[in-house]
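Just one chain follows, in the form predicted alone, and it is written as structure tokens.
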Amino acid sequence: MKIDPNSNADLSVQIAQAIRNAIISGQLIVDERLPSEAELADQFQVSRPTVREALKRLAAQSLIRTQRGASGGAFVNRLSFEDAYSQQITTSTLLLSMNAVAFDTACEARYALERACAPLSAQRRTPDQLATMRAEIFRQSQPGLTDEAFCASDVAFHRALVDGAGNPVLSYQLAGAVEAMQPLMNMITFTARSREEIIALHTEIADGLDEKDAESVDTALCALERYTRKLALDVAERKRSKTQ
């Protein structure tokens, strides 16, 4: 592991990059103690302040744990999916709000990725799975739903929509379009949205999986993609009226 001591780039970003390269070589491998921080400071020939400062970049990104004790120190953690989700959620939602990305774009994005999923879904979504969509129809009728616990459970619906599909890979990848972009396209439509639209769109996905029938899964996805598109539309005109 050597880093660039002229380059301009941060020591300790050079530290946990060559680190983290080395996890993903798998010259280090998974549970594997890594040297102290007085080796890595004598390695790198740095200050230990600097290998301090990489590692917690390195746990930040739970590429490594620490422990205490005698045989404590850091350790090449195994990193799951479950465990990047929040991150990827993260990322997702800053890219998305910083960058402006444009409504259409990210609703193209957002429907065209969960469309992927609607056929393995179809053929492959769990028994409890099912009851999750069917649970999360119910509570988006009850009367006095908040806005806010109507986007929550319409997240919950198209997770569990994606976790059908039985792939951890996907089900990683959509974290962000599912659990990022929703809530901002809820954010930009909800006071012209009609529940009852959504929630009978809801059904209808729910009945597609529920008789293995990938095809009107995916119509009834298109329909809500536009129903979507639409609601964005709307709000635009209503802004447009006001302001002349």
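The term rigid core refers to the most C-alpha atoms you can superpose between the two forms while keeping them within 1.5 Å. Positions refer to the first chain, counted from 1. All of these numbers come straight from a predicted model, not from anything done at the bench. First, how it differs from the form predicted together with a further copy of the same chain.
- Once you line up the core between the two forms, the Cα of D10 ends up 2 Å or more from where it was.
For comparison with the form predicted alone, provide the form predicted together with a further copy of the same chain.
Partners and other molecules omitted; one chain follows.
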């Protein structure tokens, strides 16, 4: 683990990169303890605050965790699926909100990915996941539900669909798509949407999964995509006519 003395990048960046490389390459294994901050400072010939800034960078990416006290220190973290989920969601949310991604683009990506899960989910969904979906549909049909709660229930429904595939890697990849894009879509379309229509399609999806009928799930997802896009179009149309 060495840093390049000729590089003009910030020292804390270089040190973070050196440690990151050691972790990725397997020189540092999960749960292994890093040298103490003082030792690292000595090793890299920098001060402790500089080492600390480097460690905080790594901690922000869940690459390490720190523990205080005797026999404490920084340890290589086993990146859990949950940690990865939340990072994925944060990144996706910011990416969408900051880059003015066209609604159609986001919508297309989201449904393409979700449709990829559907056949697997039709095969493998557990009764528990089906029950979750039914419960969310029921919640969505309750009158007096706020828009926020409806959106959250919508997300939970689609999460259950994705988790139904029983593939944690797939669930992880899709966390960003579902959790970041659904609220975005709801925000745009909630003024125009018909909850009945959505609930009907959700029911169709749940029925399809119940009967392990991948085909009909796919059809319903396509219909939901079409409906969502049409809503966005209507909203845009209305906005245009209002400004004129």
